[in-house]
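This document starts with one chain, in the form predicted on its own, laid out as structure tokens.
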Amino acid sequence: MGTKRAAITGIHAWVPDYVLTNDELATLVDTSDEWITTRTGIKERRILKGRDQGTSVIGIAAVKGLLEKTDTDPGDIDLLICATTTPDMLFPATGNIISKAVGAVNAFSYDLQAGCSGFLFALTTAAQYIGSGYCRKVIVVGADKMSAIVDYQDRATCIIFGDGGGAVLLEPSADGLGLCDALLRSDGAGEPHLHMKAGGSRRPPSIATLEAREHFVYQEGSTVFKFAVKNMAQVAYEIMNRNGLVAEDVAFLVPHQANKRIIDATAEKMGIGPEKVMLNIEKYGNTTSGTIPLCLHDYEAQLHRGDHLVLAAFGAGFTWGAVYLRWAYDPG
């Protein structure tokens, strides 16, 4: 990963108050609490409500809640990355709102996109600034706001999505702690089971892609499913193998909370049981970029200096990968 190795040194998370939970979805689209929970192990998500509310908004309310938890000043910061597949608008980038409303006056910001899995690949990015020597504090934001581009009236898509987000701050590590070790893939030919169809360069915005519903998310539910098992649970088990790491020494797989049974496929292809996953897709959904921040956020109070994690992320593109890293602090 780089001559130095980068740690998380602290993580925040915000999400919005609105809660819809599966019985309001019920009264949308033709569906039950009961086949939402059986199917992905949903309860309820959190939704950005208000004129004018971009995924910036998550994004600023978690970094200035890590600043302060972290007692950072905000000009120390050299890079923030922001992950996430809904950006406030095409330009200027997320991360650069973000920059600009914390005070982040002295750092290089910008966006990418690796859907699902893009905390993964921005927190893999980050690293290497870190261990270059070219960055001392970096911050890494995963946050989408899903709910701008989910159809209401698709059964498919909109039971599975929600909004919320959170941020880390990575610096050097003198003793060994931090990014280990990272295997991330892509794959082009996904493009057809998962994607907008509209919005972008190849079909602009116009009366005939909205009179279509196409500015929202298209996804083969079978057919991303399947992908997803399977090379979710092999990228965990991959790099588990290659760094010499059984069940026995994680203490916690980290998954992407797209649904509890890939998470429990991957779960058993690392041979470790569910005490050992970190679980909350029952309340906030899938936040696309913003699952793995979150789920670090809520279990913060459980995680030991040196403790051994294993983070693992599916998502659009296909994109897909896996994070070892050694927590770098005690609770409190």
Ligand code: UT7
Given for the second form:
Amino acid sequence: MGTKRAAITGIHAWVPDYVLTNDELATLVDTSDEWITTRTGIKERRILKGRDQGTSVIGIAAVKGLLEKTDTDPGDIDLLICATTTPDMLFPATGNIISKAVGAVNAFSYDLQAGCSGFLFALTTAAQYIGSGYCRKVIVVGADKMSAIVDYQDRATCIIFGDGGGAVLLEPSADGLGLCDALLRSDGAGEPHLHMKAGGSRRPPSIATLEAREHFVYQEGSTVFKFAVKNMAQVAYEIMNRNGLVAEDVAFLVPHQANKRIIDATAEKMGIGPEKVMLNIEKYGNTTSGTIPLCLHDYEAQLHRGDHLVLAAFGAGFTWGAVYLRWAYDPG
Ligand code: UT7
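Okay, that is the form predicted on its own; can I get the form predicted in complex with oxa(dethia)-CoA (UT7) now?
Entire complex below, previous chain first.
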């Protein structure tokens, strides 16, 4: 992970106010609260409403809160990486928009797209800049406005996604705590099973792509589910093993929140009980790059210096991975 270890020294998250419940979804598509709850664990999700509101709205709120909470001067930020699959525009990068809005005038910034594994890929990338000594203060944002690309006529996908995200501050570790290991993987063979057909350079927007509803998430749910269960559980288990961790050592599993059944399978493979699994899928659904920072934020008060955490994700690409880190600060 580089010569200097990078530690998370602060976290903040933000979700929009509007709550889209399972009951409201049942007025849009043929579904029910009972089906969604038992098949996914989701009860509600947040939606960013309003004209011209992009993912940067989420990122800006998260980063502003983070800077305030950690008493950090935005001018001291060297780099901001925004993990997102729903950038405000194809270009410029949403990271640039966030940096400008928060006054991070000395930072270079860019976006990183790795589907639902985006936050872990960005966190690991950021740690390399700190490890090499090139940067001292890096912000990693994980944020998505999934409602912008979800088809609210497709009951198999619209029920799982929501909007939201968070941001962490990374700094060189003073005491050896921080990111210890990462195990990241991708396989382009996942493309047919989870993608958005149009809007990129292969199929630019046209009347035909609009009429064919090609600007929405296309997901073969049960195929993605099988790959997710197998691969997310495997990397989480592997990263524990290769770092000599047993279940008792792990304070929390911090899993990507796509489906509670995928999370349960990962915890089971690791041999850890539900009390050690961060879970907020019932409130926010799958916010893609946002789920892991949203979890860390919700559980921040329960984390202590030195805690061993395993973060794990699976997403479009396919991409998947696990990060092992030691939490660097106490609550408050
Ligand atoms: O985040 C990154 C990657 N994404 C994921 O990890 C998502 C992984 N996949 C999943 O979480 C699940 O596959 C879903 C929640 C998306 C779907 O659940 P499933 O249990 O895999 O359902 P399915 O797609 O296999 O469909 C089973 C049945 C079908 O009916 P028939 O053909 O058996 O009559 C579907 O039409 O359930 C039906 N169905 C629904 N019924 C009521 C699918 N969606 C719904 C729905 N309400 N919302």
